[in-house]
Each structure stands twice: as structure tokens, then as C-alpha cells.
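Take a look at this one chain, the form predicted alone, written out in C-alpha cells.
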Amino acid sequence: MTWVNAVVHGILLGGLYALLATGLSLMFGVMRIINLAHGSLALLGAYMAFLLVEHAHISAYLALVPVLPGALVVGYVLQRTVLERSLRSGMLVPLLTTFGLLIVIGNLLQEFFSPDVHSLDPGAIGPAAWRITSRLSIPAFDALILGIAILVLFLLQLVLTRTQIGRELRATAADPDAAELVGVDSRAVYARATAIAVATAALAGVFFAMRSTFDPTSGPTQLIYAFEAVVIGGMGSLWGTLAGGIVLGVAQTVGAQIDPQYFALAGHVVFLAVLVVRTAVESGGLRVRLRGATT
């Protein structure tokens, strides 16, 4: 019973880094970047959380209802003001400045909010759990944030497929200069991408303040569970995150049960299999390519 705590607890962690990773695959799948300050603009958004608790006196959940609309208007000042700009360069140029914007948010608030550790409060259901028998159960704060994770990513499919937005935005992110010749303004699309995916970071990492402690450091460590989740589920795949990081959540917490030390080691190690599996895989359907098109 041990274990199948641990792989129930590791699916409700799995739901956290599939939150986080939300926004880093939205964008990779439009704009085809990895957007490397994508934790360190979850972890603004705990930031911001953190600051109308302290000084408005609010709960962290009603914080929320700033924090989002503040957050698409981050997401999509800065794709307009940065990021277009650099898109226009290639493919290095956004990385740079994706890992330079991660270095001036770490650095801004780390002097203005020193490197103090805090935490958000949770409410009444941070310490609740479910107990199914003595050995499991499940924590209703996990379960929760597992439940929005889902939440959001049924409604990003559903614009996607159901919205003018959303097809603007699938067509933009299969040919972007096909998408301009009937009428689609691709830097509106990159925008709105941008605007809704730093929104879904900024979400996680209220969450992830509420589940556990943060630090003006915590940013580039948040960005590695969302890559590892998003890569693990196939790049660019919405409902492919959610599985990425529940094979990561998973991972952790049976190499946790394995050895405590083990709990970051073991999803890293998955992680690394899943690259080495796919590489293969893709490797040996070129050579058949190439085969056929020698015969």
C-alpha cells in the first residue's frame, strides 16, 4: 500500500507540473520557442500574489482575480516590446533573450523582495486530506490543483477548436505566412499566445506558493519540471503536458519511496530515457527514409 501511495501522491504532483508546463507548451507550439524565463514569470506571479496578501489582506485565491488579468498584460507587453523583436533573428536569438529576461526578473526580485523564503497560505484545505485507509491518502489541496490543471487545459481546447482565436492560432502555428495572406495578423496571434500563456504560469505559481515554499531562486527550477513535463508529453501537445508531468510527478515520488534523495534524481533520470528513446525511434524511421529513397 506504500507504493500506491506513492504513485497517487505522484499523479497529484503530476497535475502541478502539468499547470506549470501549460504556458511553455502553448507557446512552443505556436511560436515553435522555449521560453526559458517561463518559471521565473510563475514565480512573478507568486510574487504578486504574495504582495495584495501582505498589503491588501486578502487570501491567496481571491488574489487571483488581479493577478490573471496583470499577468496577460505582462505576457503580452512583453511579446510586443521583446520577444517579437527577437523571433525575427531566428531561432538562437529568442533563447538568449528568453534566458537574459530569467536573469532580470531573478535579479528585480531578489532586490526588492531580498532573499527571503516565503509561502503563500493555503486555507483551511492546505492540511485536509482524503483517507481511503491507514496507509492511503489524498490530499485535497493536490487533488485541487490536479482538478484546475485539468480545468485549464479542457478550456484552452476548447478555444483552440471552438473559438476565431483559437483557429487563428492553430493556423498561425502551421504556417504563419499562409496565416498572414488570408487576413491573420501573426504578431496579434504571437501576442495573445504570449498573453494567455504567462497567464497559465502565473496561475502555477500561486499554486505552487501555496503548496510550498519560494525564493527569488526558485524560478529556473520550476522551468526544468515544466520542460522535463512538456518534452516527456510531446512538444507543443496540450493533453500530452498533462501526461508528462504525471509520468514526472510519478517518477519522483516512487524514487523518493526508493530514497529521499532520489526524488528530483528519479524524475531527471525519466526524463533523460524518454530523450534517448525518442531519439532512437526517430533516428531509425530516417534511416528507413533514407533506404527507400535509395532503392
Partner chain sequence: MTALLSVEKLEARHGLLHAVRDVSLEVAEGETVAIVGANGAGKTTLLRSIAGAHRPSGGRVVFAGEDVTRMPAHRRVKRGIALVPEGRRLFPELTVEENLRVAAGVRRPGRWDVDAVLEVFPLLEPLREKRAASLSGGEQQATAIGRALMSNPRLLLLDEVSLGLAPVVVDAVYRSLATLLESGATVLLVEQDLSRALGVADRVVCMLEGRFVLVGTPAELTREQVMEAYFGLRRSAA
Given for the second form:
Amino acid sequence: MTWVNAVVHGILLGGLYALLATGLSLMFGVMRIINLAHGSLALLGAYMAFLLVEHAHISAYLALVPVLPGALVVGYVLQRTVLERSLRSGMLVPLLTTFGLLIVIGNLLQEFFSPDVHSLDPGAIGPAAWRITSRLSIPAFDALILGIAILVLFLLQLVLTRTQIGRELRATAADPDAAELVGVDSRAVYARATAIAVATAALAGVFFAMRSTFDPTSGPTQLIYAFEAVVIGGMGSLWGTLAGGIVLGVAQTVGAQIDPQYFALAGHVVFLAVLVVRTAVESGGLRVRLRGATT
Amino acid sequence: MTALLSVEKLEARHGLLHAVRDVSLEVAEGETVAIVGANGAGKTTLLRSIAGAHRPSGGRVVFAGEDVTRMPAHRRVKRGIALVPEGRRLFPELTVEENLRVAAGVRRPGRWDVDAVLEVFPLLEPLREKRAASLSGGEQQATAIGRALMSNPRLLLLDEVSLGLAPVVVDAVYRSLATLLESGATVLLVEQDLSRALGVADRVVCMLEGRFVLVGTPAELTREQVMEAYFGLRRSAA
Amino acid sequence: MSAVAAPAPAARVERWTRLSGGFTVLLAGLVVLLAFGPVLWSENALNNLIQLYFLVVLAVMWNALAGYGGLVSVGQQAFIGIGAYAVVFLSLQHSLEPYLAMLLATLIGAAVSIPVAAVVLWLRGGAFAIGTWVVAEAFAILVSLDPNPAIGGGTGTSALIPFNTRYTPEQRLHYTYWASLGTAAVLLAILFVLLRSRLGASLQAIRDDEGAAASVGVRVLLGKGVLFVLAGAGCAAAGALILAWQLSIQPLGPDSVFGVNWSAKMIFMVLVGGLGTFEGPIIGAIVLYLLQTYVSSSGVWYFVMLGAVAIGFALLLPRGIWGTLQERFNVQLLPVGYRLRGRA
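Based on the form predicted alone presented above, generate the structure block for the form predicted together with its partner chain.
Next comes the full complex, and the chain you just saw is listed first.
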């Protein structure tokens, strides 16, 4: 039963990872870049909420009301000022600039908020859990996060398929030059995509901060978890991201069930194992192609 | 009367290749101009330069009295230039209807909407919900033309609409085009098929190695003259 | 079409110019001169130069990956950590001579990089970057979970005992100085030879056009693999030198031997010096060394500056200091590429 409990908790934890991964996946899908600062932007959202909670004395949930629009603006401006320029200079430059951002954001947070560990108060729902049996319980807050993740993915899908903005996003993702030729301003589309991505990152960051403690070095860890979810789920697919998040979450909680110290390691191992399997499949494919080319 | 489109001493390059050299052209409102020429003559580059998909290295493109030479492609679409690119370039994961709707984002007023396009290309009606990637070549071409019409352009640029299509499909596409042309649209089209070009155009331009080598109405030009210009026979004989 | 078929302008392709030949000799002479450092300079100067040498090693190795293989790694700290911990393990646990342990650590870095390469080299762009990072994190966790008292788990360990029981502090300083100078010189020489080989030419092709180069698929992967193993060995060597220099190490956190801050430093050095140039990373290492010595070597503003300057160079001066100079004056001090003389 403890194992079942671990799996259930892992599935719920997957919701948080899916939420973290959504923006990363969206930016990769539209612009083919991996934003290495994604986890740091999530953490920035958490710190902004922390600031509001500390000084304006509002709940962390209410803090989302100014934080999310703020994150939209940050994403839009980030794209227009830094990323747009880096996109024009080939594949390496966006990576290098977003890595630079990761370092800058992490250290600035340390400067302004000290290296201390903080957390946000999730309210009454935080410790609440539904007890199914004596050894199986469902934490309400994790269930809430999973629900929000599903809602965000559902809304995003709705936007992508039912609105003009969504059609323009998908068209630009497929062929930016052709999109320009039908009147789509690809740079504006990119800026919107980054704005949405940063907003979902901030949302994930705030919930992460309510779920566990955080400090200025948490950003990279969140980036790695988000990326693992994206890769396990298949790069660029929205609902795959949820599946990837759940696989990662289950790997971590089951690993922690073996030994609490194996939590992160088990996730990394599963991620690398997925890569090895894909590699084996792809290299099998390569061998077939080579044979085809020689005959 | 001033021309709707006027290209002045246009130069365009692809790296070291000098694709368009000193080209000047005027297209009046309601006119249909066909550009013919061999592969690599610079036709596509010329069209793409007019549409804003290729940055010219010299000269000017003036549209409706406005210099649009440095204007990005999406803003030219808002001004009323639409290109049906070579190879169609549909968005493969979008449905036919989504491909059409994506181009309606510029919100230019006019007669074209999804229903109007489907009326001109009735073959698309049952395919509305199909992904563009699953269409046949002719269906894709019809969608690509329809997509360009959705922005209600004043000038329609058509690049090799018959390329890679079966003759019977080309007939169908051209029948639909004829309806369009009769409605007074301004069209600049690139076509390798001479008889098609001569059949629809008010004026034919022949390009060779990036230059205009022959210009005239289909009535003025003999097939032999065009063929000579097409292959550069006169130049090599000289 | 006829424009491209025009006869090639009179030009001469050359490798060794008088300048680059002279400079190569000069550089070899410089290494010999620097080898006399312990008899010439103070303890403080030697300590500083050791730092400079391992920064050069790190910059050159990172540039070998990104500049020549198009592989942006943010996980080379995996090998720095492995190199450092291998020395501790061999010298403390197995009482091996520490400098021999450092040499073995380098080979261990190369050996570990082979299976890692087999996994991560299939990834592209950003996926490769984070993939390498995951590998580094996984190694860091494994080391921190190791119950072996010599490894010290999450709290870290020290190689004070093996070094101090065999050498006086002065000997340790001198030997470490020579080891770091030798490592930098040997790795530069290996990369130099590698780039001038046929493999170097195919690497150039990867960098210019991966799509076209992929038509010779296997060789592309081989080229990247060779660079990855070289970088794995080089970073492990740097890790061993870092251990010999600072003696105590920790596995966890951004400032540890497995920490991502090493990637920040490597990226800074290469971007500032000149990505994809042979000489650039050396210049970048000197710049970082000067910053560390005269401005600051730690603290948040130091890393904010590293990140911000790296972004600035990536966006505004993507060829770095050396690449920009090279472009402007068409000089190359070390003959790794080909120059076109006459009409370009």
C-alpha cells in the first residue's frame, strides 16, 4: 500500500512539473529554442509573490492577480529586447543568452532576498488530505495543482485551436516565413508565446513555493525538472508534457520510497533511461537508413 | 493613371548569385502580367522581393504610391499584397479552414471570406476539416490561392501555380483563376507553361539571367520570339 | 548562374604565414620560459598563475565543444567534479601518489565521457545543454550519497593528508604549478593537432552546415565524440588541478566542483575571448583571471557581471574580442585554419 501511495503522490506531483514544463514546451514548439532561464523565471514569479505576501499582507493566491499579468509583461519585454535579437544569430546564441539570464536572475535574487530559504503559505488546503485507507492518502493541495495544470493545458489548447492568436502561433511554429506572407507578424507572435510561457512559469513557481521551500538557487532545479518532463513526454507536445510530468513525479516519489535521498536521482535516471531507449531506436533507424543508402 | 505596383531598378542577390538585375516593371490596377523564363532566371526572387520575403540589394518597390522596399512582408499584406509562394507553403498541421482563417488576421475589408473562397474552389468544401498535409497537390494549390485571397489583396502574386500538378488539375486551377481574373483582380504571375501564360495575361514579360529580355502583349509576341528570349538564343547568337 | 561559374580570382590558400609560424615558435618558447616560474616568481604569483592555467584549460575545452563542435554544454562541471573526486579517491583511499592520481583522474574523465557521449550526443541544441546538466547533477548526487568516508558524502572532503604527508607546501605549489602549465600546454597542442587533421576539416564542415555534413552522418558523430572525450579528459584534468590548488571540495551547490557556476565561467571566457577561435579562449581566461584578481572573485555581483557580460557579448559582439580583431585585421597567430591571400 505504501507503494501505491508513492505512485499516487507521484502522479499528483506530476501536475506541478507539467505546469512548470508547459511554457518551456510552448517556446520550444514555436521558436525551437530551449529557454534555460525558464526555471529562474518561475522562481522570479515565486519571489514576486513572496514580496507581495510579506509587504502587502495578502494571500499567495491573491498575489497571483498582479504577478501573472506582470509575468506576461516580463515575457513580452524579454522577447522583444533580448531573445528576438538572439534568435537572429543562429542556434547557439539563444542558449548562451538564456544561460546568462539564469545566472543573472539567480544571483540578483540572492542579492535582494538573501540566500535564506523561504516558503509561501498555501492556507488551510496545505496540510489537508483525503484519507482513503490508513496508508493511502491524497494530499488536497497536490490535487489542486494537478487540477490547475490540466486546466492550464486545456485553456492553452483552446487558445491554440479556437482563436486567431492560436492559429497564428501554430502557423508561425510551422513556417515563420510563410506566416509572414499571410500577414502574420512573426516577431509579435514570438513575443506573445514568450509572454504566455513566462506567465505559466510564474504560476508554476508560485505553486511550487507554496508546496515546498525555495531559495535563490532553486531555479536551475526547476528548469531541469521541467525539461525532463518535456523530454519524457516528447518534445513540443502539450499533453505529452503532462504525461512526462507524471512519469517524472512517479519516478521521484517511488525513488524516495526506496530511500528519501533517491528522490531527484531517480528522476534523472528515468530521464536518462528514456534518452537511451530513444537513442537505441534512433540509431536502429540510422542503421536502416545507411543500409538503404548503400544499396 | 499611376501604376498600382511599380518596381524600379530592382537588384536582388542570393549570396554570390546575382538573381535579379536592374529590373523595372509597372503593373496597372486590373492588369494581369505573366513572367516567363527558364529555371533560375530570377522570377521567383523577383516575386518574393515584391512580397517582402526577400530583401533586395538595390532599387525600389512602390505599391499604391508608397515605397515598401524596406517594409516587412506581413505589413505589405496589410497594404494589399499577397503572394502564393512556390511550393504552396501551407501550414501542414492546420486544417484547410484554419489555413484560410489564419490569413484573415489582417482584416482587410473586401469580398473574400471562407465562404467566398469555397465558392470559387468548390473542391475544398468537403475538405474544410482536413489537415493540409493530407491534401493532394491540386487541393493544396487551391488552398494556397484561397489563403492568399483571404487577405483581400489588391495585388495577387502567383508563383508557379501549375508546378508539380497533373494537367487536368492545372486546368481546374486555371478555370478558378479565370473567374478571379474576370472580376478585375490585379495579378502578377510566374508561369513556366508558355501557353498558359499567353492565355491569361494582358502582358508577358520574359526573364533571362535576372533581366527582362522581352516585354509585350500576347497579341504582339509570336511564340518563336518568346521561345528565343526564354532560352536566350538571341543573346548567344549575338 | 554564370556569375558563380566565373573563374576563381587569383588567390592563394595558405596555412603557415610568417606571422603565425613565428608566433607558434614564440608560444612554445613562452611555455618553456613559464616552466621556470618556480625559480623566478613569488609564491603568490605562482598561485595566481595556477588559477590562470586551469581557467585556460576550461575555456579551451569548452570552446572545443561549442566553437568547433556546435555543442553548448552546461554540464562540463560533471567532469571537473569527477576529476577532483577521482584524485581524492585514489590518493586518500588507495594511497596513490597524488600527481599520478591526477594523471589517472584525467584518464578516468575520458573513460566516463564515452558512455555519457553515447547518450547526450544524440541530443541537439538546448536539449544537449540540459542533458549534460542532468548528467552533472546525477554525478553530484551519486557522489554526495557515497557512504565512503574518503568521499565524505554531501559535506565534502579534503586531499590535505595525501598531499601534506608526501610534500612540503612549497613542493606542492611547485609541482601543481608545473602540472597545470603542462596540462594547459599539452591540451592546447592536442587540440591544435586535432584541428589540423582531417577530423578538423570535417568539424569545420559541421560548424558551417550541420545539415550538409550530416549526409556523412557517422563521421559527424565521430567528430563530436572525439571532442566530447577530449573535453571530458580536459575538464577532469582541470578538476584535479583545482583540487590540488584548493585541497578541499564539496559535491553540492552552484559553487561546488559539480556546480553550474563553472559553466558560467567557461561560457564567459569563451564568449569574451571569441567562440570558435583558437586563441580567443586563452584571452577570455586572461580576462576572467584579471577580473578575479583585481575586481572580485566571488559573491553575487561577480556572477551577475559574468552573466550580463556574457549576454552582452553573445548579442553585440558574438565573435568575441579575438574573433573581432581577427576579422578586422585578418591575422591568425596560430595556424589552425586556412587563410585566403589575395582577392577575397
